[in-house]
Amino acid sequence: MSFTIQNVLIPVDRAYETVDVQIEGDRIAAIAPHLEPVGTLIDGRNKLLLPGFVNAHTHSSEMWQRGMIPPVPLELWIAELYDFTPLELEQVYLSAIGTAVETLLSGGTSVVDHLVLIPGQELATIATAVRAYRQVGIRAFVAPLIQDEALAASLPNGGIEREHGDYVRSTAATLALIEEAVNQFHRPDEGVNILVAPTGIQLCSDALFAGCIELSDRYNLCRHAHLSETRAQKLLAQEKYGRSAVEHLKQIGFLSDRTSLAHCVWLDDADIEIMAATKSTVVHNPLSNLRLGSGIAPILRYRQAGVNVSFGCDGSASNDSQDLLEAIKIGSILHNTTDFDYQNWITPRQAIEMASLGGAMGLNLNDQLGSLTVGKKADLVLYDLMNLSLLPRTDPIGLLVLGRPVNVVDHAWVNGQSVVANNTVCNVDVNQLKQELFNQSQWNAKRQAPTVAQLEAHYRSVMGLSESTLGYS
């Protein structure tokens, strides 16, 4: 497929130029003033033309819950979220179409989907999502979510002795699935990736992790995991290594230029320069940070130590959208104040750049994807410039970023191939997924959550709260 976007905005430097570009197959092929035209034609006039982002971190089955778990840390949060996992394919796959039809309409053309797995139906889960993915149209890297220890064992003991019982399923197994999934589902040439993705040092063995090592460089995977996400995460990583959970995944060589970490909101000087050194990328979800009260992570001082940053949504049950304009937004504004010198703020063309190029290079993408260049992929999204909510005209992407934008997004290529057109997802009927999720849903305001109930004293009791719980179980 051949196109060409007349008369389109783009940003250049400080400033913004009109071009023509055009596409041949799933490139990028020509950017430049008054081009001869090739293929279908695009009206580009008062459209802004920018890379897509990637939503660098997401949990797509999680929009089941979305707006459902009270306002908790994560450590009881996540026993609720257990509690009440989607079992059934029929929702995986709802949920996988609904989280990219959000993505793709926020400006994202790239999906990380850090996936929970249905017991005993693990490589049907996987399937199901890639099933979703594809038929949406857009890139997916689905990183199955996996865990070989219980989830007592996620809290640290606070000098307790604990039974955390046996995981559902031994190291051995975990990574023959992940093995076999790769074998079935890893297509990159066809916009579907698997990654190697352990939950984090709290629910997983330092076996588990030399095996996702070891399957990574072997088929030439990247890595995912959740890493120093909050306080509870920070002290249980001293009592299991006696050093930061950032040492000790250096010390075991997890952490590598294809290496992206969600969350890393509890890291201090010394893992920052670990960090920067291994080239790993941070994937920044300020939104559930402040859901959970996990913290603010420490942004500018990752950029200004080299550390690769990207953005991601999380899972609708800690955010509890998809709406990565949303999250780039707060990512970036949210940490004016954590720095009174105003020249280290982030602005919104790097936010922009964050978002995008940022979420290339955390895939090790980032001379395929990320930004408008001749020769990279046509993974591009054209912005309706107007737009009530883009008006009246000033800068465009500071409307974009600093604004609140609504149904802004016009076009949207990946590959080379329209995934929306005129304001409407291509390959997917809005109206039949919002009935469908509608159908499978209840109005549901409260519900007993029994492992809060078990979890709850136990965590006040580390944390240093007082001893009297709310009932919130």
Given for the second form:
There are 2 protein chains.
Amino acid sequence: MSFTIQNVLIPVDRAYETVDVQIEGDRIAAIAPHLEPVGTLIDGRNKLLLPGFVNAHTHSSEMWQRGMIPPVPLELWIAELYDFTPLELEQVYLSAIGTAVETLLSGGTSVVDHLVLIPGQELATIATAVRAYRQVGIRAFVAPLIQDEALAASLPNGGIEREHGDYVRSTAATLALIEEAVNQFHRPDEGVNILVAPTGIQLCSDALFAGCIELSDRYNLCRHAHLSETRAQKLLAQEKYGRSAVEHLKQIGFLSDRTSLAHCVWLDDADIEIMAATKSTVVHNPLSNLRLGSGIAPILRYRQAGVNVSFGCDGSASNDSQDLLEAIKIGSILHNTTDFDYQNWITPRQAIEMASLGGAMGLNLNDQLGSLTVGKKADLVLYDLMNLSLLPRTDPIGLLVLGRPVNVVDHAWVNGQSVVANNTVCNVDVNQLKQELFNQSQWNAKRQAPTVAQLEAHYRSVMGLSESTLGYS
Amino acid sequence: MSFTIQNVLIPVDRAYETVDVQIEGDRIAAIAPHLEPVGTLIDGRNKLLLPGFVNAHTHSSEMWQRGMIPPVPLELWIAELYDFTPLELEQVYLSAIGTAVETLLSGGTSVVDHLVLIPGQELATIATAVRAYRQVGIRAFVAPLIQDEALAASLPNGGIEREHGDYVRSTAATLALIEEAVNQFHRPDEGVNILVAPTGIQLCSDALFAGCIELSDRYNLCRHAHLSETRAQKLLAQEKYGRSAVEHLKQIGFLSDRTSLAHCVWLDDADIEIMAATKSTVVHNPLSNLRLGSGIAPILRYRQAGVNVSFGCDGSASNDSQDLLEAIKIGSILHNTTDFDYQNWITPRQAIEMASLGGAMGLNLNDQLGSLTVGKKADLVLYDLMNLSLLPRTDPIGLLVLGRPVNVVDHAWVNGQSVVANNTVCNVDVNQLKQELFNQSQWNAKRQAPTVAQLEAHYRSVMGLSESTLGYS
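Moving from the form predicted on its own, what structure would you give for the form predicted in complex with a further copy of the same chain?
So here's everything in the complex, that chain up top.
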């Protein structure tokens, strides 16, 4: 299929230009003013064309709990999340569809889903998410979330050794599962990729990391994990290894130019140097970091050190949405409070590049994706500049990033295929999706999470907080 | 006019209840399950009813420059803003309409417009904004922005005395203007209020403050100003008065229970005590504070000290939108990074109360507005819980505040009058508004602001920043 977007605004250097863009098959074939029209014609007047963004870290099934968990830090939040994790494949399907829809409608054409697996139905969970993403047509990076330690191990012990229960699945079984998932589902040419994705040092043994590295090398897979998200995790790394998590991951060989690491809030200068030297990518999830009180990641310092940074929404239970434009806005302006010198602040154009080319780089695909370049894949988004939220006419990228765009995605394409047309997702009946989300849920202002009650006293003690007088519940 | 909203969800204690709500005239007449229907019937099923929020600080005409000004601190940003301030009454009209529309569609039923006046057409500017707000039907608090010193006076001098040009209008003429505006436009019963609103200590003499206080007392007007927004303003107050701006405003008698103060980023503990003792209200503008790098206002400390806090969008050139739900979300979760003890964090229900009752309190109208209470004015918003961004069904207020709602306002009423119906603003042709905003603007990636170039070297020097190597342009 070929098509030509005519008379569309694109950013060029520090200005804009009106051009035609020809797409042939899955590639950008030409960009220039007044091209000979080829294939279907798309009217690009009063519209802005940008490369699709990468939602570089999320957990799709958290959609079922968005808005629900009260404001508490990660270590308690996750206990509540796990107590109510969806256990039906139909739920996994619907929330993957929902995550893809919200990502597409906020400028994303790729999604990295650090996918929570239903115990006992692990491969079926992965198959279900892959099916959902293939249906929507979004470029999918499915990163099955794996661990081999039980949740209580993720808290620092504060000097007191604690017994941790065994995890439900052995390290070897987990690695075999991932290898099977690669064999069944890893089809980069078809827009479906499997990543090795241990959840992080807080719940994974070195053996699990080593197995992931081996699979990554053997099958040429990207690597993904959480890294140093909270102060508790920083304390834990010192307890476990006597060094920072970054130093440990470097020592065991997990860091590389195809490794992306979500959060990276609590890194010091030595850690940042390691991130730069290993060409690892930081995935910044600003809304989640604020919502969970994790802290403000030192994004300006990463950029100064030459570390690649991209944006993620994180799961919908810690955000509580999947709007990439919101993540890009807050992930840019938040850091203006961390450096008095505004010459270091992130400009809207830099933010756009982080979200597109930076995202592609974190997936080792920057030669294929992430910019309006002839020969690259046609993962493109066309924004409607006649939308009220993008008026009056000022600087289109400035307003797209710094404003609060509402329903601005007019068209989107992945691999040259139309996935959004006329502000409507092409391959999903959104009314039916809404009805199914409605049918499978209930309003509930207050629920009781048993695991949180078990963990809270220990958490407060080890984090130096006074004894709870209110209680979590 | 009377109407009954049937079977609608409202928050009660820590839960929800399904009730009918009767409105008679401009008041809430009854709230209970299964009321006898009165007047027009509104189907409230699968909808949430909340009191309208207050957009407690904005500058409507900044809409013309939203998305345009690069990421720089207030003191340089404002110079660019002023260089390109709209000078046509038609622009004032359109941006007031746009500000009202975006406020209504994000849950606001009241707006405080710290209105920039066109030199030489001051009263006409106020008349134009009043006309726009009356047309839309939003409750309007028009706060003409006044000053009696020229812009260069707003920078600290760093020990070197600098000559400042005179301001275009005398202090006496400015006060006479405000009194005339009160006589012509201040009609609280009709939903139009005039406030005395010196821009702040950075550009106002004590004589101007004294005149405002006198007008406020004589006509029972609320008081509004910017306060301690940036580090530069904090330095300036010490230079000018040898004490903090809060101490100075207390001494001259400006602080009161009908005084609301925008920003309050750089207050210390003594200042906070004064704010509490004088019952002054802090208007938190989180997006503007991030965008301009002003800092993170100590909102949790205000709340602990008993200071009333409400939310504002601030003008669209420093936000760059007028979405109150976005301001409420970021203004809540941002502060989770400032206190390790999550028991102090703002919950979604608290945020809703700050935005409604807190907003009303800052305008000395908490006996009339800000809660679902029989006898209070019917300033109400009905949210569509079948909207994709509010699904699945979890905790409706949790998801409204922490999610990223898109087009969720189904109905809104001000003074019992319908202002939004079926997600459409009743009294504005939005397509025509868009066309007029489009016609009166041009896309422009880069413009030159002469005043910025004049100020930048001095700003960098006095703020201790290294000599500019990039330059603002």
